[in-house]
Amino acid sequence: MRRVVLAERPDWRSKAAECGFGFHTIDDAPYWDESAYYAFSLREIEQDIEAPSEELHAMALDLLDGIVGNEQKLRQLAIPEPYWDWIAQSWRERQPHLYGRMDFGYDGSGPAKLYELNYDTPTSLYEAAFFQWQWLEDQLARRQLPAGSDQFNSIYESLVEAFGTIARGIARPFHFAAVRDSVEDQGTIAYLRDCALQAGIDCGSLAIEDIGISADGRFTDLDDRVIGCLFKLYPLEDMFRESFGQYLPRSGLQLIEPPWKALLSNKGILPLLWDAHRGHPNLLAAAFDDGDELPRGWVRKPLHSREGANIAMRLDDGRELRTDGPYREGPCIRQACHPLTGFDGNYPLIGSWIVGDRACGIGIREDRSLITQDSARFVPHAIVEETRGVLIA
């Protein structure tokens, strides 16, 4: 794995503003970045990224049967109780999913290690999807890039894919749904509307604000019309929290990410993972935080942050890293300290996409702080062979 600078493409202001990519530059300071690219190798990519998600999405899924019943796990989780027996049902009946995001600090000389996942509302979807194999097919065609270089990328396919395997258990009708004024939001429920669209599944979009509820409680769209089946990217812990959460158990709504998700996407996972896999190589010691000064070495995450927001860390020579944010109160957990690794002042974050059950590609945001925050940059990667230090052209 390596960093390379490389000459941007003259024409993809104008190639993003044609395909709708209207988030590249926000607020004044770029997010998409082609300035540069990652470099990995075919054994990096196969062995060191996407065997390891299989794994520990499988592990992940393994423990969701040992939490949905556990009084004690659903309270560490900060699950509030009215909603246990919906989101038990839902994972009992295995109610569908479509997809998710791992995040692993990684830089070829060991194994990636797990941050987090993200698998209730992820994004940075279209851009990793989209518009980074958009910028390979054109920097081969201009011989920016080597010969037979190729990516880790068949998101695209996977998702049309995922969405044909799920498509009879979809209740109609079928709504995108994000916050209106999200450009970013909205540009990943298109995204993913048109895959719907294209494995033939006939589906709406609508503002999450423009959501209604009727007199017995069931969601309706604009035309008063119930939701069989609603995609929001919204997160299920802000809903549980707001006024119309509580019709959610009783609504006969069914959800993509469905509630059973609300599990994994929390923080509190990942000390189950440790206590269940202790050693994994590609797990961090983590444990659900008890409110103590934090030690050298481990990070302090609350359960639900976002986008990097509220993680104190406390490096293994004393430094501490602080971020704010809006999750000041609730619980935490800790994860030991294994900081990204700095490419010529960039701290690269592997986003490894799991859709269905498979891994199918990589994103990377880059931030200039060891902590990846919403102003990180999405850079393209590239998988670029090597033997004998030479590169294959």
Second form
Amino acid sequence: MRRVVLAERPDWRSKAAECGFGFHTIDDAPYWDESAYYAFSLREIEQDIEAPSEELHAMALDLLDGIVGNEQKLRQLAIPEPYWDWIAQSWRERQPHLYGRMDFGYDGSGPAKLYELNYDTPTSLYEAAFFQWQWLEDQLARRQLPAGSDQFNSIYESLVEAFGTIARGIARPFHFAAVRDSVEDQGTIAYLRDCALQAGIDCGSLAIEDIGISADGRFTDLDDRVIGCLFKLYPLEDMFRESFGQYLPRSGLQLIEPPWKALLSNKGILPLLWDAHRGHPNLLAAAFDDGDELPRGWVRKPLHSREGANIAMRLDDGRELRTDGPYREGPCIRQACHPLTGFDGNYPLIGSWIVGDRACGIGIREDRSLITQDSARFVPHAIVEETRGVLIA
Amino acid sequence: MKRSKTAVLLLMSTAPLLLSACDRSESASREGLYTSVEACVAQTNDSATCKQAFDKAQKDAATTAPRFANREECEAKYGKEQCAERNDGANHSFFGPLMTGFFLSQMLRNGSPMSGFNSAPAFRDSNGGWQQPAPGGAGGVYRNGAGSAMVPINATADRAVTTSRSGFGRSGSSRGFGS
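Next up, the form predicted in complex with its partner chain. The previous block was the form predicted alone.
Shown next: the complete complex, the earlier chain at its head.
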């Protein structure tokens, strides 16, 4: 794994505009960054990322039977009691799920280490599945990449295939929803909806704020139609505590991601995974936090923190890093500290995409600090033939 | 090759691109629940697709219909004389409901159906509700099928008077909620 500096495509901004990529620059700061790329060997991709991703995904799903009926574990995961039966039923029925992203610390040496599962509302999907793919094709055509370069990225094909597979199980009308004012979240659901249409599924979209409720507790769209299935790019745990949440279990509304994803998109799954697979090479030691002082070499994370918010990291040398954010309350976990490796002062985090149950690609976000936050930039990657140049040099 | 062979945008693209085969024509889908091939033809005017969809649904019904250990359990759910004995091919017999309809969905482009379709058997339970097998089957992008779990068909959209909105979306964030 190397970080390679490469000239940008001169026309990438106009291409972004043509392809609906409205958030390549956020608050005047670059988000899409093709001034460099990460080069991997095929072995690194297949053995160190793809295979462990599928294994960890299976391990996580295998925990669910033991969680849904276990009051102690549901409490550890801070799942509100009124939702227990609803979540359990969604798992027993194997209500269809679509996608998730695992975040790994990996630098090409040693096993990739799982930081967390983003299994409810993962973003950076469009840029990974589409714009990164187009970057590779363009740079190959411009001969800026070694001939035969490839990319770990069949995310698009997998999404269309997944929608096709679950099409029959999606209740209609089917809507995609995200908060109205987030360009990034709106861009993500626009892409997902594009893929669903390509799979032959008729679907609409609306702002999450526009969802209505009827007198008999059913959810409606702006035409007063009862929503059959809602893809919501909005955290389940936030829905639970908002005023309409109480209606969810008896509304008949189908959700994607389904309710059982609340058990996985929760940092509490990390100690449960560790307990079940202690010493697994891709797992970091983890435990539920008791509130005591954080020892050296540990990280504290809230169960539901997103975008690297409210993280406390105590490095081996005693230095402490903290990020602020909105998740000050609520339970936390601890995870053994495995700091990201710096590449020219940048710290890349590997996001490994799972669509359906298939590991099908990666997207890399790099930040200037050890904790990846919403300031991170998306940097493309390529699979490049392993160089034999070392021998010649 | 570890990457998609192509990457297509249907709605998001505003201009034709060389690399991504954009297709901006109006797309939609058509779906329906039919109790006979004739009813399907009357609606779609496409007898070949209706016949194929029916045949496929009938074939799938043998493997995806819910399974019951005896006739009584099956009839309790699906009604008198609505169940038949079936065999899984390994000399293991069980009871399942008779297919009472089929579901057809097709992608349309500029109002005309594109090639290919999805179809599935449909079963009517004793309460009059329509159901189809949940998606699944081993292989493909999903590792485990959902077995013979059944999901309701909402072929026609239901309406209800909305009494309030804005009950979701109040948890504040400057950047959105994705992660």
